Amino acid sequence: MTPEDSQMLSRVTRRREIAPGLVTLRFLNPKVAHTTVAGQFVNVLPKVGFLDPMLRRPFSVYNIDGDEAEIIIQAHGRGTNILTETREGDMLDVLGPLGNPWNTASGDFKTAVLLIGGVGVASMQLLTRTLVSSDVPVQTFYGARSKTLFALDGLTNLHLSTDDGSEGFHGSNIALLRSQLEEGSIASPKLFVCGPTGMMRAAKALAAEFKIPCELSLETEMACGIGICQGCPVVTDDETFNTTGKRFRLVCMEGPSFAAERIVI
């Protein structure tokens, strides 16, 4: 498949304002709508037919429905003050989907638990309708710094945390789901993780503890999302260096999930 095959210009149906400075963006995207699989995004250009800002900034797919797809937006930066002004008849334009899919086949775990911080959830809400749908039982360990900046649309079976104790467990995910480790009451984990940096370093660590697989979603800076600028690399673990000479793999290309003992972060 080609950029070009992958290009599209998206007309903006919908614009939802869900907590401060977090906005979907709901767009008329049939391919996107019918062949993203959860955990796959697309690269977005703040504004069509501009050059400045010129690069694209990757999404996670958040939702589906019938031909529209959704994406979630954090205001932290130029362009996505810009994505998060977008109004409904406005266009996107769109390259994707982009990337791996989470990796929910396989056979080495009874119950998924998704560990989520802040905007991590991006690609939590298709990737529990695809759990939910093979009958996988589901655990969702969401943590914000306020209980304003929950998106819970889409998510089951909910244990929420917060920093300023304002909803749920006052503290992190990852202390309230050591807690839930340790009494033994999760059945054969995965931890499907997507989150700031420290929390999913946090995660990795968790899960060699407690000697569970674990897959980290990684939120990077992206230019091209198809490989080419070689601008979102991620280091290697010494085994995978030894067994293939790759130092390094690229997020758009090879990623954006990766099993957390294969790579660095």
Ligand SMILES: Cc1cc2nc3c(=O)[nH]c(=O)nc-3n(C[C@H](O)[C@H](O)[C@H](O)COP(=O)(O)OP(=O)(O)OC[C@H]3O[C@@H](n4cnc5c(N)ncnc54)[C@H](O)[C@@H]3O)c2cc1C
Second form
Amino acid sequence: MTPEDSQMLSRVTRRREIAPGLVTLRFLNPKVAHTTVAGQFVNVLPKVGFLDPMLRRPFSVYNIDGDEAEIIIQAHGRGTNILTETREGDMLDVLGPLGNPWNTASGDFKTAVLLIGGVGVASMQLLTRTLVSSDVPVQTFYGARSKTLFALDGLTNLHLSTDDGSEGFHGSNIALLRSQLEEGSIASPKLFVCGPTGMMRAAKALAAEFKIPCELSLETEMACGIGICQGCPVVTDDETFNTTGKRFRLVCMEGPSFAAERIVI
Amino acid sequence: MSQSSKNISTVAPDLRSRIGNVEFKNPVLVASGTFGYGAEAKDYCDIEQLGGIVTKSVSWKPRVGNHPHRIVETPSGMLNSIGLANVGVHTFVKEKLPYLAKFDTKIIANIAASSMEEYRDVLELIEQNAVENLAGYEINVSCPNVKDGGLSFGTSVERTEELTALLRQSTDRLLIIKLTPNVTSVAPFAQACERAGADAISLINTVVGMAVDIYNREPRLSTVTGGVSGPAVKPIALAKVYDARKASAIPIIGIGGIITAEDAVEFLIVGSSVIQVGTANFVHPDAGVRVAKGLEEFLRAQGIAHVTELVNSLKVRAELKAAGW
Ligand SMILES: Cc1cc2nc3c(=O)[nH]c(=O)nc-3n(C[C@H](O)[C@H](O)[C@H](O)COP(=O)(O)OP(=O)(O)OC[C@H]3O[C@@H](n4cnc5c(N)ncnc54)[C@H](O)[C@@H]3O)c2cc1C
Ligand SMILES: Cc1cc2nc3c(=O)[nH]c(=O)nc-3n(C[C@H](O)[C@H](O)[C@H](O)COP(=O)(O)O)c2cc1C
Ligand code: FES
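Can you now output the form predicted together with the named molecule? The one shown was the form predicted on its own.
Up next: the whole complex, starting with the chain shown before.
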């Protein structure tokens, strides 16, 4: 990789609004499109040349197709509000791909259970593609606030749930998954989880209770995304590093996904 | 290109800059804590186009740093409370320094400690393991984010002078004291560093600040307050450089909110011999190279042959100077 091609101004070729404030942006970026593996992310400037907001925002790579890559953005702050207003033809400044892929080769499961909350869906389309292409059975438990907020492209074997009951199971996807785990209907599962913190915490507890492997894709505030600011750590209970029994791991360099049992969440 | 502009545009401006007996290929260095130990950014930045790299503060023992949350974006800048997370000087000399030795650029090792002895021991261990391109040391007496991180030195003129004099005995390489802006005036600190034999001072480290989550009514950083950096602090930094420049002849390394070549030029004019690019690296890991290239273009466009012509060239009317401005 040369310094030049790692930061690229990328032209937006398609903008799709799934629901108000939930937008996908497809952009021309051969490097991201050809080298991203499911679970990696890109760090995107809210607006080229702006000093305020100044920092890039991290987004999982949602899809790749030919020379194009796609991200899905939920507006909920200054940077994401600006980004969701990006128009076709505009330029995005994209740094990536960054971080590590989902660990699909851990060898400790037969069925991949994708547990998704809201925009946590972002890395799941590529993950599904990876798993299906290596003949791993996939079951997808996807929860959203309401039925208009699902982004279902490329997912498979769906079990939907909504907070308002407008689609699928009325309640949390954790409750829905729990009932299936209790029935024992999923053969040797491993959970791949991305969603709000509360859901990830519940997923970790559920995995511990049923003694199944579980990987969480974490979100922390990031400045650089490449390991130079030390701003993005997650707390682990790994005792090898310091005397308080806590150590920090950089989500951008060592994550964003981690084995759940090590993470203090 | 037209013939008439040939004279100005074909002579490459001279970017070489000096502090003491060290020559930097250009006056653009990257700031401590914003470029790791060099290796992290190498895929994104052509390191050899930088004047130099100031490495992340190292202490005697590794430090894990502060509990998250460590960063918050603020208007045209950011707040951080990293807490000097670092690998410790032993790993630094065993792994980081030999790696950096491979690059054709100057290395300045930044040191943070909580006692005189620790500063000296860290410096001496690096000195014993020095590599050819190690230009010197930047002594961080100004980290606002740890309780034992040197700020107790950096806010006392006497202790700053004592520490500088002590460290001066341990090295002939550049000894640079990195000062805090969180004092009423940096002038007596600049004078103290000069008296005690430092080769230069760096100005500024981050400005103490805070941010509040109004829904939870909690501080947004785990340490309540942190350090502000980025374009928001540039005017503060320029005033501090000016303050030090008036008070002392010691060479100054200007730092604070430099994003563009024009920002760098401001610092040079006010009296910095070289500058450092910090927070901008988080946005563009090659920010330093962008600034260096922009500086070359600026000099060319202005018909300035040597970058050193800019240094300390601020025009302040005599009557203003006489009145203390
Ligand atoms: C590896 C990774 C992948 C991500 N993938 C996606 C994705 O595919 N789609 C998507 O919509 N979002 C994703 N996010 C979250 C997204 O980066 C944040 O929503 C965004 O940075 C917020 O920026 P803002 O300016 O809108 O919010 P701000 O106005 O800066 O902040 C609004 C709120 O968002 C929180 N926040 C700020 N930065 C982050 C952050 N980096 N992560 C989490 N919360 C943050 C703040 O604490 C604050 O409460 C991802 C985050 C990470 C770390
Ligand atoms: C995340 C972060 C970490 C920093 N770590 C250090 C450090 O370890 N040692 C140090 O002397 N300065 C440190 N600094 C201060 C910078 O080197 C610099 O002095 C300051 O950020 C102002 O410059 P800027 O506005 O260009 O960033 C850090 C700054 C930031 C933003
Ligand atoms: S975001 Fe800077 S180190 Fe992870």
